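Take a look at this single chain in structure tokens; it is the form predicted alone.
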Amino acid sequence: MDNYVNKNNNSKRKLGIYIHIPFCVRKCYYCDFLSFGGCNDKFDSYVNSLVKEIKTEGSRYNDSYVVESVFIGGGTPSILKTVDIARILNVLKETFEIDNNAEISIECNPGTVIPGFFDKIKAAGVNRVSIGLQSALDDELKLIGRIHTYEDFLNTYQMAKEAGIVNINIDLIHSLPEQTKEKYLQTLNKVIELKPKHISAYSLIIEEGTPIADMKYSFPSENEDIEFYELTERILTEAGYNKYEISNFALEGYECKHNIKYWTLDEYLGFGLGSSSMMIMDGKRTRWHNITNLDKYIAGDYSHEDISVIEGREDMAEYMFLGLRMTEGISVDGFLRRYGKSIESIYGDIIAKHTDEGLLKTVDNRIMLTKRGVELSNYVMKDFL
């Protein structure tokens, strides 16, 4: 990160920047993001139209923000060449002052990256690699659509080491169709015998309108869903993982900087298709995302959809909801300085609804989920909604 200066100016604000990569060699039989499989024809098109927004409207916001976390995410973006990476890395350190330490990230797909890869994207200012491995069984691969296998997983993880990233995350999907606890436990096992810094465990959302959705498979029930996740924290706690949020475990340090401004309401600021932003405007929080249309952002339409400003009530909703998902749950020192109103006055009722149920608890002055306060936490957090 030596081309990344920090001129210690404590009076700017830290930001967050996401850049979306739309694109994928297929897409996954469960994806229902904005992407879009082939299109290499557009690759050239699209970098140049990002990195001509990130110039263009960065510049509304350099002056008064240091940027703390990068996040390159998709779609693949380990699917784009490394100069056009290395072009988008540069044009954000000649837009923004990024910190020395900020976490640059980008997600990666086995199958996807070459030898050399990981060398130059380091040398691009890339310190944190996301790969997506999801499971280490072949046979559950090919049934959610992967395109890699789990040897291919392994090279991609082997190439990162060896270039010298350190800080790598694996993501994995449980409840998988046709999958047992017994294989899911297969993963597990072969994932912490690699020691990545941090683990990303989620489960299998169904979502309408994805290929996945209308395939005759056999799904694990709710409570099989339950017992996985029961299944993963386990056995990676006592691997030595902290978990810090609901789906994500690290070793210590290394928790993922960029994805915990989402889930305290810090600022993130988001550049390519469909990407969404939360900054402070006029002293509210307001939200908005990119263009969806893929050719007209090409053609170099960088207009924003859905804005909307979040206060009041629905701002409360959001701070508890988001910060009870992260395992040391919420300040209630923290709520009375943020909204000049205690928590027990707005939320005292189903605080104490589901502190009786044994979901809730509060540790030194902290509110957070109980055990099974997680495994049930759509229930929960609903009430706060």
The other form holds:
Amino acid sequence: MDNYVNKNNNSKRKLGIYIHIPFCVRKCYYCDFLSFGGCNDKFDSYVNSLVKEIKTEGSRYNDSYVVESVFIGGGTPSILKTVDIARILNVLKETFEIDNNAEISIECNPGTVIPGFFDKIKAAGVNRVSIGLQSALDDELKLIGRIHTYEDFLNTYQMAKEAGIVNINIDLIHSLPEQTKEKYLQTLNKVIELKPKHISAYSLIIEEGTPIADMKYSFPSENEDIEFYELTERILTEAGYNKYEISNFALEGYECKHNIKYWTLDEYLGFGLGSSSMMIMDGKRTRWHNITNLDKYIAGDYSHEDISVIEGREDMAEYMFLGLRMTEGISVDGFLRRYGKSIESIYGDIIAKHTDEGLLKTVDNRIMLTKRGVELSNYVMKDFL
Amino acid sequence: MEKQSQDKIRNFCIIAHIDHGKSTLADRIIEMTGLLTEREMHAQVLDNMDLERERGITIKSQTVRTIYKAKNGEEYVFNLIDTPGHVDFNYEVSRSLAACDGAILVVDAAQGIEAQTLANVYLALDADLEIMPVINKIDLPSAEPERVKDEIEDVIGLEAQDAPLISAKNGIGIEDVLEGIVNKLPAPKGDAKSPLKALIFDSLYDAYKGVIVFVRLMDGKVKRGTQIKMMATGATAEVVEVGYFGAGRFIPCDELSAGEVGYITASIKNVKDTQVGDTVTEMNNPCKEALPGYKKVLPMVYCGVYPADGAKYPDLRDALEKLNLNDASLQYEPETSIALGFGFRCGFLGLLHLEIIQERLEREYNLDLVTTAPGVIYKVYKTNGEVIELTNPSNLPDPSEIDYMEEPIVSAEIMVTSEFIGAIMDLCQQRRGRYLGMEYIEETRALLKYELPLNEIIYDFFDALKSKSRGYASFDYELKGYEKSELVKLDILVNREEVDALSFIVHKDTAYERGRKMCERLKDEIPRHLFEIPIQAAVGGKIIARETVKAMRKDVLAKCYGGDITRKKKLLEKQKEGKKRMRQIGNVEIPQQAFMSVLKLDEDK
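Let's see the other form, the form predicted in complex with its partner chain, since the form predicted alone is already up.
Complete assembly follows, chain above in first position.
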């Protein structure tokens, strides 16, 4: 084996696990994720299949790994019954060694949570909750097809707190239709008042084929989009949040462990329909995703698709463009350790060019995007491919 | 194969306006004469290049020999000589016609006579051909065969009352056509005992046989071992093989003699030695004089052709060499552009020819190309008395050295239904057309005659014509000559640097308009950079139009969807891919398609 592999004290490799729940009450107008609205009759059979997958597929890896994070995402995982969520987590515990300090997150839609929900899932092991708020203004929520109001969200948030869940993330989306700077500021202010430990703030991407792409709303211009981005950064930083990744803000010590794995090329294993995995197999980073056909998955087809081995320059490219998403950037020494070559010898020209343009900087032997570089991150990142 | 006496031979062609059913009728004739089974028939036997089939036009003429057993019990040899169907290839058409004794004129029963119908009829009459009209597509609901018959008689003056009424597509009336060929079209007249005199009406390069020359023997005989000479080019060679044209195959025979149509292969390396229109004779026993009408085919339209990837320059050169073996009318010479690197200035018969060559280079030779705006040959009269034939705008001398310039003018005939006359006249006016006159073909249709500068019609005139007449106008033109004109070179500056490959020559009255549109177009084509990029159009150093590509403000993907790294990577890769197809001019990256954007200046956005 080689130096790609992280090892902890008991010499087991660290792992993140992602569980996909592809169901929603209804799809939001902007969503092009793998999820289905109104399939309530399939929940049970899906969970059965999921549990089977974790047992059978998981047993291939369980001996050599200790799980540091679990992320149940979707879709809307909170659409499931709490017993199902508990069942999934129990099977994980039976199949894998889960670290005592593991971060166990679940995504929730405020329109789906009923009293008692958080107590039960907390008892099952969940210690981090990510609530999809997107906007604190009801008219905006309606325009993008959310199923909940701001008040629904507040109730959900309170329930989570009352259940004793400390680590709560709130998801926001800006550059929504008809959104103004003033309206977005209202959302930001309402959110920081609640002092969640973590805030993700994304910019709306209009994906082709989604209903919103055909709607005749006025969308914020590119300039306004930048203003929203800057506003997010200013308001949240002033409120004590630390921007540790392009779209992610956290109070000290509450950075999302699971997400960081994606940016730092750590191993993660996905279960459930269409979920992605990246595992080191025979010393090579290998990526794949599960099949995306729901009925086949329910019938027990766990085949992998788009399997690709990432090595050499491609591996370096990912190391760079994913690492640059992190505010702390890329370690010059880390690169050397990982690849046995200096970052200068591989990317010297590109780094110099973007440093001249004021988009990259090197601080304490780490290479990172400048403020302007973050705004133009795609422009910078693509050069490393 | 037995020798045929001349009176059992019919050499003919089919002429028609595009889409009136020429190739389909040819297929039916081949089918009905029974040399091919249906299984052997491709959809259209004659158009054997993929490209031709896709575009529905015949580019390279093909010829087929078939045997027909007529109702009178005799067997006849039919040599069906195919002619290209586009104005770009007018000269080839005229030579193909010269190889025939008769012609079948196909007219669409619904559309009637069109511009190319007339142009082709005139060519056929010039070649002294007997013309047999045929009314096609009689099965269409909108067919008006009687009206079309009258039209043929009124407009062309051909007897049309007993013209076969057919549907080539559905095989109706084909036998009438076959009998008509026997009874109405003349047999060849030639003297087999006179010295060899044969017309070259086509040639092609075959990897195995070398150059294959398509000939119509007027007089004399030719066989293996005959020492031949091309009278215009002076090339000589010894005949290796003679033969007939099967459908898609070459069938060798012992001898070709007067009145027959066939092919010759000889020790000839280059198609350039076997120019269409030239006369083949015997070296030691030459005929007295060559056949009339030979002219060297000259390109009318020029453009720069560059490999998208500079490293592919040798591949492009090889590909052009190979295409040139088959297409002597393609001309090319190396040139260098500051913006595009090494490439070739290529000359074409017309815009269609240009597009065909470009597509063949891309498809058959797998090349990714950048082409510059097509232009014509301008004559530049310098103050020192020198005359330059200008094909590349970059080579225009300094204005102080220019006395005056001339541009090529064409005579154009446009056939259009009366409701669109106004729109078409406006279009011709915009394109600096000079109105010559108008004739009514019938109550609702007129033939407009204009003189137009060639550089106004090579871009998109045909498309504009079609769109302004809802597809009904048809168009034909021929080069008339050169005329003095007030022309200027329009330069494009990107970030204050002149981009040579974007320069073009325009009339001074349209320079501002074109310059403005060009800047607008480029503004859309050039992606945002970190800095602002001015795009300017200039004439003689004076800026006449300007647009600005604003600086990039933001390019961030603020969401990476869960573990789906591949998705983000794909987006980045797409951006990167886009970047590869860019050309670096100074510190600005210009997408390759921007160099072609001049072509689309008249498209409405």
